[in-house]
Structures are given as C-alpha cells and as structure tokens.
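Below sits a lone chain in structure tokens, taken as the form predicted on its own.
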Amino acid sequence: MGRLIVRRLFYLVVTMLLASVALFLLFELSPEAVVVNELGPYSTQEQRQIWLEQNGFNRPPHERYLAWLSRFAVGDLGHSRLFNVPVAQILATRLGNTAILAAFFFAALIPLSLSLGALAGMKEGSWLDRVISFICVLTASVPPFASTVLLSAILVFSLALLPGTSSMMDGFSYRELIMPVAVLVLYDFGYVARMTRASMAEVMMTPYVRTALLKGLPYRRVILSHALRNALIAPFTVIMLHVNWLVSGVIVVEFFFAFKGFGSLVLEASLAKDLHLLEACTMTTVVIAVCTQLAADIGYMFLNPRIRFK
C-alpha cells in the first residue's frame, strides 16, 4: 500500500509539473504581452522597458519558468490587479467560502443520491425504481442556469421564501446557501443516483449476494454488509470528480445568487485579465484536481481491499 501511494504521488507530481510548464508558456512566455496587460496598450515603449527590466523579464525563458515556479512553491502568488491586494490573500477567501458551499453540496447531495440509487437498483424494473429514474433523468436534464432561474421565480419572486442573492453582505447565513446547494444538488444528484443505481443493480445479481440471501442472512445484513459496500466504487469516483467541477464549474450559480466564491473569482479575473491572479486560480485548479485523484485512489482500497495487492 505504502509503495502504490508512492507511486501515486509521484505521477501526481510530474502532472502538476507539466500543467505549471503548459501554464507558464500560455501566461508568460511572451515578456511583451505580459506587460502590455499590466501597463495598458497606451504605455510607451520606455516605461514596457523599464518595467520588463524591474520584474526580471529579459532574462532568458527557463531562468523565469524557474523563478515563478519557485514563488508559486513559497506562496508567493504575485499581486491582484483587480483588487489591489495580495492574490493569496483573496485566494484563500475566495477558495474558504466555495469550501462552505461544497460542505454544504456533499452533505446534501451524498446521502440524498446514494439512498435513491441504492433503492433504486434494489428493486430493479419495480414501480419505486421507475419513480426513481424518472426523477433522475428529468433533474439532470435540466442544466443550472435554467434551474436557476425557475427556483428564483418560485421561491425568490413567487413566494418569497428565500432571499435572491447570497451575497452573505451581514454576515454568514444559513438562509442564504439555500438557493444555490438547492440548484447544484438538483442538477448532479440525478447523474449520481443513476450511477448508484446501475452499480447497485448489478451487485445484486452476483454469485455472493445471491448466496448469502439463499442462505437465509438477514437481508438487511446483506446489502449493508456485502451489496452496497461494492456498489459504492462507481458512485465514488463520481463523487470524486465532481470535487474538480464544484471548483471551476460552479460560476453560473455562483454568479447568479453573487456569492463571492472560487468560480466567481475565476470569472471576474477573466473579465479584467488579471494575469497573477488566473495563473493562482489555474494552479490551484490543477492541485485540486491531482489532489482529489490520490484521495480517490486510497478511497478504492478501503471500498475494495483487493487494489492495494495490483
């Protein structure tokens, strides 16, 4: 187990390498469109001169691969233009806050789809598991910026329920986290539960479930002891990767409900190109995303022992 994690951690290095090489030639490897996006295109030839000679921008390209990745090391991220401090500091904000809304998501949305999907492929083909599907199939049809604004027009405009925006402006409330936990649950827990589902149904049918219910255990001990343990591997890796989408695929709601989150950051950077602050919030993308993929891997040995011997 130990030598498989090594392994992993390894790839997983060599893989955050190559995105920050990719990173650097796409943000940095041009001295004079950098400095045309932090001076203005009406800056004269001798200020871009002065300010490339100042930030150490006419030294040969890997000397200036190697200093930024040595800064990104240390935490040095470079200075927002758009808000005028620090990017680790509104970085960490920003990512804090999308790590309230993501508690919030997978508390909601873990048991709901895997309790559902379990169901589900329990009673496969049974008036519960077409209930069930139905319910998936049309939620997930429906992508965020619709479900958006049809939760708005009900529970905002309608019946005034719940306020439209989670701004959080007095202060954090629970009120307010409503709205968008309620359009990011209602779009992925269909995909979830389905996966659940057919990973359950398929458990279902084999030899040693079949086999332990013949044999007259109890069946509650059966599907909680040797069913739903094994058909949780599927569901998992999807849980897993939808780390990577909360992260970077949460803008519209996110923008929608102005709730200062990582997905807004990234689009508000991308607005007023603000080049430290997208190559901070596109590393940190990468190191989420590595670091999901090794939790993921150590997840697959405790749901099923035999990885860790492969």
Contents of the next structure:
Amino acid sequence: MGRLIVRRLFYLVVTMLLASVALFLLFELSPEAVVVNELGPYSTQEQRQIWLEQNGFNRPPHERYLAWLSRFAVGDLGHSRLFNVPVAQILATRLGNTAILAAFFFAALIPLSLSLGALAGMKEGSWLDRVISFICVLTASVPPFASTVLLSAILVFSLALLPGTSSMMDGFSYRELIMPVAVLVLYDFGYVARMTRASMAEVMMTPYVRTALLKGLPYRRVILSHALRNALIAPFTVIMLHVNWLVSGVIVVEFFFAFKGFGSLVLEASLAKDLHLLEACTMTTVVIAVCTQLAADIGYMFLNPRIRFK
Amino acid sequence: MTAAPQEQTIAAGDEESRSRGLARLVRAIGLLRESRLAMLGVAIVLFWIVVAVFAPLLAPFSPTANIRPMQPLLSVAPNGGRFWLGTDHLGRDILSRLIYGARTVLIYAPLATLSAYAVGIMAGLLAGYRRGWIDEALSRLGDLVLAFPALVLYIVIISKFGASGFNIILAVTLASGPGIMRIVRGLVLDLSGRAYIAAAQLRGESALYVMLVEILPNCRGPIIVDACLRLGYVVVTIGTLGFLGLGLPPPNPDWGSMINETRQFALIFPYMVVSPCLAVSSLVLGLNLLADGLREISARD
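Now show me the form predicted in complex with the partner chain; what you just gave was the form predicted on its own.
Every component of the complex follows; first up is the chain already shown.
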C-alpha cells in the first residue's frame, strides 16, 4: 500500500510538470504574443523591446521555462494585471469562497444522491426504481446554464423567494448560497444516484445478501447493515472524482450569480487575458484534480479491504 | 460470435457488409421499441433533426432580421404573421432563432464528436494494439489532458485561439479524445487475445488492416453507447460556451448565446430565455434516453 501511494505521488508530480510545460508552450513560448498582450496592440516596437528586455524575455525558451517554473514552485505566482494585486492573494480569497460553496454542495449532494440511489437499487425494476431513475435522467439533462435561468425565473423572479445574485456584497449570507448550490446539486445528483443505484443493485445480487435474507433477517437490517456498506464504496470514488467536475460546474454558476469564487476568477482571467492569473488558475485546477485522484485512491483502499490486503 | 468468416465476407464484398450493417441497425432500433423511454429519446432527437434539416421551410422569419423588439408570445407581426414565441430585445423572432439554432447545434455537435472519435479511436487502437512505449506515451498524454477540468480546457483554448466553429471542434476533440482513447484501448486489450486476430496476423495482414477491419467493428457496441452520451455532453458544452460569451460569433443563432443575450431581460420577459433553455434540455434528454436504451440492449446481448 505504501508503495502504491509513492507511485501515485510520483505520477502526480510528473502530471504537474507536464501540465506546466503545456501551459508554458501555450502562453509564454512566443515573447511577441506576451508583450502585445501586456502593452496592447498600439505599443511601439521600442516599447516592446524595452519591456521584453526588462522582463528577461531575451533568454532562450528553456531558460525562461526553468525560471518560470522555479518562480512558480516557491509560490511566487506573479502579478495580476486585472486586479492589480499579487496573484496568490486573489487566488487564495477566491478559492476560499469556492470552498464554502463546495462544502454546502457536497453536504446537500451526498445524502440526497446516496439515499435515492440506494432506494432505487434495492429493488431493481420496481416502480420506485423507475421513478427515481427517470427523475435522475431528467434532471441530469438540464444543463447548468439552463437550470440557473429556469430556477431563477421561478424562485427569484416569479416567487421572489430568494436573491438572484450571490455577490455577498453585505457580508456572508446563507440565503445567497442557496441558488448556486441548488443548481449544482440539481444537475449532479442524478449522476451520482445512478452510480449508487448500479452499485446497490450489484450488491443485492450477491450470495451473502441472499443468505442473510433467506436465514430470516429483517429486510431493513439486511439493507442497512449488510448491503449498504459495500454498496457505498463505488459512489465514494465517484464523489471524490466529482471535485474535478465541480470546477467546471462552478464556472457557469458563479458567472451567473456573480459569486466571487474561483470559477468566476478563471473566466475573468481568460476574458481579460490576464496571463499570470490564468496560468496560476489552470495550475490550481491540475493540482486539485491530481490530489482528489490520489485521495480517491487512498480512500478506496481504506474502504475496500480486498485491495488493502493485497 | 463467429467472427473470422464474417470478417472475410466484409473483406470480400464491401457492398454486402454495408447492407448487413444496415439490417443490424434496423434490428437495433426494433429492439429499442421495447423500451418506451428509449423511443421517447428517439422521437425527441428525430424531431430536432427534422427541425434542423427543414429550418428554412419551418422558420416563419429570418433568424437575424430585426423586426419589432420585445413582442410578447403570440403577438401579430407587421406582415400579418405571428411571433409564436415572441421576439427578443433586438426584434428577432425567437421561434425562428430556435429553429435555426437547432441547425447550428446539430451541425457543430456531431462534427466535433466525430472528430473527437476519429482521434480517440485511432489513438486507442494504436495504444491497445502496439502497447509498449506507444501505449505508455499516449496514456500519459491522455492523463495530462484529463487532469484539466473540461470547461477550463475549453476556456483556455478559446481564450488563446479565439472563438470560432473550427476552434470549438478542435477544443472538443482535444478534451474528449483522451476519454474515448481510454475506452477503445480497454476494448482492444480485451479483444487482442482472440483467435481471429491471431489468424489475421498469420495471414500477414498489415497492422492497420487488423486494427480497422478485425478489431474496430467488434468494439462498436460500447462505442456507440458512449457516443450518444458524449454527443449530449458536447451539446451542453457548446451551449455553455455560448452562455459564457465564448461561443460562435453573432449574429448566427445558437441556444447558449440566445440565453446569454436575453437573460438580463428575464425579470420582465421570461419567455425570451425559457424557450432556448427548454430546447437544449430536451435535446440532451433525448440523447441521454437514447443512450440508456442502447446500453440496456447491449447489456442484454
């Protein structure tokens, strides 16, 4: 198990290095593009030359990459042109805000999707299963950008129950979190519930569940203490890997509700072509992805003794 | 499955194999009839295909003509026609834009998906059949791309290369290719121990022939199911990019951009945003139901 973790850590570092090379090639390889982006299309040739020299762009690309990488590695992420603050500062604030959103998202998603999935998977093909499965397909078919608008049209505009923006201008507010979390959960719970259903249905077919039922244990007890524990192993991995999906999801939701989080930061950085900020954001997403992957693998090993003791 | 003689007939007569493939397709659709939900999916998808194909005949107005702004549902147009779904803030008929928007999404989404499959299938066949360092290199490259959240990848690519139909296809290919490669690679690894593969190799067939004629047709089941699901994702992606203002350049109608352009009026004129939302959701629902039905059929085989 220790060796597996070490190997995963090694892959994690390799993936991050490769990602940094890809980002560098995309954004920093051509000094011309960087300087035009920085000084604007109407800057003179002299200005560009001076800027390139001042910022060390006259060195060969591999030297520039190593300098860029070492700067990145020690946490100096550069300066954000858009916000005129160090990138690390704005990134930390926004990540914190999105972490709050993510915490509420998972707090709502996990109980809802696991219980629905387990209910549907208990008796495959029953009417309850059919109804739940159809609801899951239906909600998973409404893209987040459509459900933000539809939900707002109902809850915000027609019924005026909830605020339509989540900019948190007057300090933190739980009410402003409800809409973004609802949109994300609505799109996503169907997927996780279907995974849980498949896992539960599989466990219900295993001999040990049949034995437990045939020897006369109450149905409730078989479900709660025999089947459920094993059925929840697979959805655990799915949920962990969903952190990566969430990064995509929050972009749409934070954009619509003007929530000052990481997702809207990615979009703002790319629309304003704020290179340092965009590079830092993209690297952050890669770090999040590989770390959740690692956490999912380790968690899976702890949950599944068949793998732990191999 | 009696694969070896069957493959020989394919090599012998292309015509015959095509008609047989068609017969199999008809039979598959026949099987779909057993599931009411799958038939609903087929109906929705067919509906939108018909709408897209006959857009010029069905649309009452030009999708880009500015006629009379902010007309409510069912209002009468200056020329005596009707704005069935009203007009938007620029006076364009929403129904016509929806109809032409179906054309946009049903051109770009299948093209992008097809392109992603062309790349993903070739890479997957190569990685699974050749193995060794090719497999290692392609798999690592795939891991790298998959480490980026999909939408972040799109945003980075579009912000670097600009928003155009071609760049959207390129971005979808890059983002979906590795996932497809993984699936195909797994299928190839599973199949490559079969006797008919060894037979083809002994006959001295080229690697390309073995990969495309012997292996690929036998992977089609899971690939078709995945393609249906993925087509739905691509529809969502194109809509999302339009919604974020990174989609196809205006004034050509596409559903995501329609929502983005009119959402600031949603408080007073909710019908402007609701209809494109329903359109895109119904198309995705149709594709998802179709994929579910196909999966059930292939699971039964």
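Predicted model, so just to flag it, every value in this text is computed and none were measured. Numbering follows the first chain given and starts at 1. Think of the rigid core as the biggest set of C-alphas that the two forms share within 1.5 Å after superposition.
- Relative to the superposed rigid core, residue 233 undergoes a CA displacement of at least 2 Å between the two forms.
- With the core held fixed between the two forms, residue 185 has its Cα displaced by under 2 Å.
- With a cut-off of 2 Å and the rigid core superposed, residue 102 has a Cα displacement that falls short of the cut-off between the two forms.
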